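First comes one chain, alone, set out as structure tokens in the form predicted on its own.
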Amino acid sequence: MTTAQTDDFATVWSGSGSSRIPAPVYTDPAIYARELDRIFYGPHWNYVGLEIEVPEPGCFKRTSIGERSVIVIRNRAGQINVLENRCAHRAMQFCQEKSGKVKTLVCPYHQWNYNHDGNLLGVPFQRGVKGQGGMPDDFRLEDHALNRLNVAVRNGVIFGSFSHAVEPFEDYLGPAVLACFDRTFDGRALVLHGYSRQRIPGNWKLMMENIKDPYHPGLLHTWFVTFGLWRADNKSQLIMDDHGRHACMISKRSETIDPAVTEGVTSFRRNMTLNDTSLLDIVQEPWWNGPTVCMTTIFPNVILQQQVNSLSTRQIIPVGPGAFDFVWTHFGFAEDTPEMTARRIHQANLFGPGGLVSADDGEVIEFSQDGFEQDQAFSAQCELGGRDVADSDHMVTETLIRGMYRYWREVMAI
């Protein structure tokens, strides 16, 4: 289906407050176009990857943000550079490698070539053949560098940002959530596991509304509430930055079933058992200090997971305004045994594409979006809870959605 673009932001959300969110929000390709402008392109911060993936001098992957191609390379002093992927000449996209390691960067169009911080080292026939052609005499190479974005790194995690008067990173995530993040990268060396990637045929908003919403849990995933990985009577907490845009769901497993969160749940299996345990062969780590789950948001394009033992960051790439793509990269830590290893990427088989949990996320996001294009008129609810945005003891709230949209319509000016 074929939605119409707006011409006019005001019409599209009218009405005060978060917790009615218009279709158009997920599907207006004009509201979508100023998304990228405002956000992924603005004062944000956006995860593009970990410190392990660009091990050495001239290692380098590439990734997006928003719709525009980047690349993450380490430079010969040790620093991590995220330079634009599109050349100065014309604006090719030389990169195309996933990664790889490269003593300078070379467009194969006309063979312009950089260096790891981005700075034109030299452009072939500059001065002409035989005294016919070449550049102008005022072409300097100094003035003619790849776009070189705002970077911060914390504890091995790399954030880049297209806008050069971003606050700074500790003071973007604020307090609350800053100590969610530095619970799980504390500075220990991390281990690289690998990856998964999908495409999700949905707006990138609903995967950020899927890791803040604890109403779900309990309700969509049979693991999740029969196996008390994460039930509507877990001991949790919710947190949020000042603004609502970042949030912590954490949450503590439980070992009895409270008949009032499973009576009439169709996903609970009262007599469902493994014929692998392995799966819920669940250790407690010393850095957890209590939970078995910590998810963070880190708006716009980031999920920062700790599930049981599996760990992984998230990745969210807006496709068009009806997609995105979601990149998992799974890791450990470099003192890990080689029993948590193992652990680690065996219950990894919980989340991510295929995942026996993740798996019901990507479908549902999916049909939410077709039933957001059928109908432009319609209005999302988010009121479990009420509709004020605040911290919360429990589950039984989409409180920290109505935080995300108070903060996006800041942003959006709609």
Second form
Amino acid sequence: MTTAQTDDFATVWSGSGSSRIPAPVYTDPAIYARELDRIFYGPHWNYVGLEIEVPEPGCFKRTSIGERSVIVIRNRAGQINVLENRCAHRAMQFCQEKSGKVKTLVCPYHQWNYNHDGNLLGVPFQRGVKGQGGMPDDFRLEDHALNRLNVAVRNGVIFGSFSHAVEPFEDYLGPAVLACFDRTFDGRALVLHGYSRQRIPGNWKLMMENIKDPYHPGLLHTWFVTFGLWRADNKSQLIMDDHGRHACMISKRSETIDPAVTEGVTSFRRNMTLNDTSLLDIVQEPWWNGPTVCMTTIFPNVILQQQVNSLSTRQIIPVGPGAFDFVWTHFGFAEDTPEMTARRIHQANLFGPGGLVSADDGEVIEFSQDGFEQDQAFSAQCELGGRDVADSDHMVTETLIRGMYRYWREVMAI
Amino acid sequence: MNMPGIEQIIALYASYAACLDEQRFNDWPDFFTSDCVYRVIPRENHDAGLPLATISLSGVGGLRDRVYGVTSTLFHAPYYQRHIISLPCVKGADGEALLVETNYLVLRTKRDQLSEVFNTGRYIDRIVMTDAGLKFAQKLCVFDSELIPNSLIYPI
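Having displayed the form predicted on its own, please output the structure of the form predicted together with the partner chain.
Let's see the whole complex now, leading with the same chain.
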């Protein structure tokens, strides 16, 4: 398979609007390189983890923003830093463990030694050995710190940005999306339940599209449509920030079924019953304030999931135009009873790379990517509910995807 | 209880692998006790004591639900599995149960594709003798693989 690389960004997307998406948007290496530069390394906030993953001073986790490796570390004052995992000397990605606890960060190659803020503490033989060699007289430790990113922490969730000009995180989300963020993350102490990691052979935006697409869950996902967890007759709300880059899909599980939304839907199984009914032992929680599901996409790299009692963050780490790593971090609250913790973990069977709902999302993304790669002249159709971008009080629309691509075209100048 | 011999334990694993590799998924729950635990767990969670599993099933009913889900509800590319299971290491006994660990390697072959290493790790099992022969009271599939290649559909 060969993929052409554009040398003329102006001709990639000839039409106006954002309802027909050309195949190269998903496949072209030059477009992908511009995405890394303008989106992942540009003035955007990228999710990097939860504060509970680095509970004490010196605790760190390694992750990535775009394709750049970063270290999330808590300093002695308890503040969170996000440092680029690249020694200032010879570019070594010196941190190879995924998590741990350290007094200082040491690059093993030449033992350059950094503190938790990324400041260089010392280098061996700076003044030479027996009067010979050493660094030049104008060498200053402070000129050789680790690249320290801009950091935003809100109610236990950590974001980083390579841009120091990016707007404050709260403004970045905008009030409507921020309200959904705060609904789950209201400052309560969180508890880490664990990770699932998968590599999905598709363009990273296809996962953002998947969680901005309320059309498919009640069609593709038998478990959603049969048990009413996501279905077109559910009362629902789709909201965006002013740019259309972030979105929330909010809905309430139906107790009754409108035959209009299951007729002819082959994934609906009227007589399906479970041997282990505890999988759907759903307990309403006060903080939901009604909706049983809220899926939030924060551009460019994270999805926040509340689907009944199951909670996770889903981080996107692109690896080339045709694949991304998808990291699920499941969590609960410190105030949860043991029964609620067990329930959250049990409901996680629906999600993740082996999930009875989510496994086929990865599969359809793979096959979409295959389709885009076989013909660069193709354009995806995204016109359910019209061609415009607007909030919606129903789910029979692809408006959120159009919103993302309207913003994408602005940022990418494509 | 008469403790089973190593030949019986080896035969159990051989039958288990054959059942999965021949895609006789409806027979798979028969390898387990009625109140079994079956979990597929990333090694990083297991080592850190984190409770999340990629798949976590309780009781034979949970296994039957998973089989229904896999065979009747999930959309996925079809693939063959080939289990290579090491000789069992009997670690000890706990009451009526034998504690057995084995390494496993699962190869995946999708239609029109080359074969690939899909998932590798170790089984941490509790095996009990029942009237119907040896059964797994617990099977933990703790996998080293840092990334699942897209999705994990069939039982391991």
